[in-house]
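Form predicted alone, single chain, as structure tokens, below.
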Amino acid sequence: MKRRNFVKKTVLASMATIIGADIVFGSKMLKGYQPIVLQDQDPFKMFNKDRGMEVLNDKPWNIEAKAHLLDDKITPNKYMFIRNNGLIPKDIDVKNWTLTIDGESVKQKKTYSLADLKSKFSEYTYQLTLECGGNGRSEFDPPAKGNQWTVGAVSCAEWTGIRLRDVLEDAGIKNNAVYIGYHAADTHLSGDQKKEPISRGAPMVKALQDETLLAFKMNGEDIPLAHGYPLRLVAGGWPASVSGKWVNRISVRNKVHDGTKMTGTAYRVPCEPVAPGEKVKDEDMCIIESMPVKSLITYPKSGAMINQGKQLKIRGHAWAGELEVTKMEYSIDFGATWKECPVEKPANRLAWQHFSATIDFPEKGYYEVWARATDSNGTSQPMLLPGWNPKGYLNNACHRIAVKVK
């Protein structure tokens, strides 16, 4: 008995060392039981993701797609990137979930149940492009801190919900309203309930757009937990951090929202161009709003091989934040010359657009196919990395795939 107790205490001590804290009721654990924190977590099963997705971080979870996985016109959950800042909420009680509208510039603080929101306000459905502000960060040199996203932190799902504008107008907006800020049910990585992992927002002009939704469905079904179930804000065309998940409170502010990751250098770029590696003062950083023009070749997968004399069909998506893509081009000679190809109109404002082309190659050898989109203001993607910034945001360089003709 003494030996058994000694072994159990030794095992508990080892577990506590790994966890970094005492297991308070460890003596009551069943023989052979392994605490959840020590169990291998399979994010592909947990979040119903394709195993071709790339896990960048597990505390918090950050997962991206590969370009060829994003070939669907409407992004399914299994290929949709995850960008979290804190811990995903547990034990969500949908029946008692509420949304509170408050802040200095709301006429009256008001709280709605989910049933109130779904019954009182009209429902809308839009395809909306969401892209992490740091998508493409891995290409910056000198390197920028943060998740080293390549090209897969973007999606265009179909979102269903109610217009934020309708809820704000129901509560009443004062004339001095400047910004909204969201608050949510996720918790800080430290476990401190008083700290918000993220609390961003948007100017009133964005908050009041038709397409800015309080969504409760994604692709016709309840929003998956990792993407904000049971209620999230969706503000397409802006950094996806503006589209807060698990939203339970929205503040109408009489100033630019100053929540977590709204100040300092978070989701900001230098107001004026800077040299690579240069330090920039906080006051010289500007908040990212509309995302820049960008495109992605989703077919074929980079590394494609074809026989000489055969044509190659390519396709992909293009988007331009608040704007529309008006021209799409491709190059097979490293950007020396470009050929225009068809690009479809968006399904609705702020949805990405689809392009395709059929390419002939002059001879055998190695090629790169580059894609370049131009927005309705006449701005085109840069061929290579755009201006460096300390946090590695807004990389909209031309996407390229490798092709070998044999």
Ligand SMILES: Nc1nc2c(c(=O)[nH]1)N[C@H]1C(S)=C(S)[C@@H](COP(=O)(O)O)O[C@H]1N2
Given for the second form:
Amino acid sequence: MKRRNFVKKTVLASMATIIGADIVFGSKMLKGYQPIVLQDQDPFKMFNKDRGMEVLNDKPWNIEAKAHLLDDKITPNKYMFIRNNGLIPKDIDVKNWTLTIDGESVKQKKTYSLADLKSKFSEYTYQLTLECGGNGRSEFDPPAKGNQWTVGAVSCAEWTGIRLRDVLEDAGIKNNAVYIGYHAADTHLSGDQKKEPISRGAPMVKALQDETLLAFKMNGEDIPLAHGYPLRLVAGGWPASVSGKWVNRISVRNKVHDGTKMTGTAYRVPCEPVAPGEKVKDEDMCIIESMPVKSLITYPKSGAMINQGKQLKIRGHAWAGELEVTKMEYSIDFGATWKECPVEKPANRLAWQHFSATIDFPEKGYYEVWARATDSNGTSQPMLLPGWNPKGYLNNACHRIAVKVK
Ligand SMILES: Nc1nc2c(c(=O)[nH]1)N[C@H]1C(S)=C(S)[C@@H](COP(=O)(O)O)O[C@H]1N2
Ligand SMILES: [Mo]
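Same protein, different form: I have the form predicted alone, so give me the form predicted together with the ligand.
Now the complete complex, all chains and molecules, led by this one.
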């Protein structure tokens, strides 16, 4: 047999790194053979995630954080949730990666290489809150189908890239432009190459905002593969489904984008409130835009124990879609009374904000600490569940942790 039919030395070396030991008879392995240990995929290793993360689905991969894992001011990759609708693209060829701007409302269709994008346009860095529209879905009753996210489908990383606006202006947008829609390199679960797993977008006002980026870096490094390497749209404050990963085409549309998961009930809620379990017609469902005000206590972990007479310091983050959080409160009596606590200004627009409080407990026993944010329009989080909707979106109920004083 000829040498080239065996696994290459470089491949063997990288396998050895993943396995953590040399493959003694590796030179005898045929090309393409996958050692058994690598066949059963360990998502935590594969995606560099912390083992405290929760895998909700493996086909496609959907992984969420826990509240206490989101304690960092800027979310590191290891604690960032993964939400995939299809299969992560394989064999990405960065050198030949292109982004095409097309659609009814582009003056001229134009294709850029990654190098073009990086050299032609100015670079910007923003911390941007990305929350899945379905975060908190697990609490709805009657339940909604889909990933049963608890509280951990939210992140605020630091994204670096170029402004989508600059690229669209370079290509030229017609006056009748209404919406942008993204197209990406991930593939449909069915394997059908013609079907897109997801192709969403945003109205021009959102597309043209300063903070709407075509990003190529996350937290100062190449974007991890699962989060959209080598190019990703990032539109903070809106359902994270707008932030297309592995983007290779953006269409400037003369109507509301009608790509996969833009129509029907996907990422939509009833335009008017409905009773739990009520059937809602497609035409009575409205597209989710800015996400509602919300907060998370990230320290301590629920179940904390403290000694009587000791104060408890809590901290966390709060965010409000396009708006700013202007007030933060906590309650230790199940929402009967509230105390205000400090909340910092955001690092930039659309970044989550940090809050902290020092709490005194009157006596021994079981308590819950509830946190409630209010946005610049004066809207506060609901104490328990907000309006039921068929797909279980937008649960922004107050986050709660258990505390025992002994
Ligand atoms: N190409 C592509 N982009 C995508 C998705 C996807 O499945 N494919 N999922 C969307 C959804 S629903 C969410 S919530 C976010 C999740 O981003 P993350 O996995 O980087 O946390 O990516 C969005 N962008
Ligand atoms: Mo999502």
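Since the model is a prediction, treat every value here as computed from it, not as a measurement. Residue numbers count along the first chain shown, from 1. The term rigid core refers to the most C-alpha atoms you can superpose between the two forms while keeping them within 1.5 Å.
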Pro346: after superposing the rigid core, is there a C-alpha shift of 2 Å or more between the two forms?
no
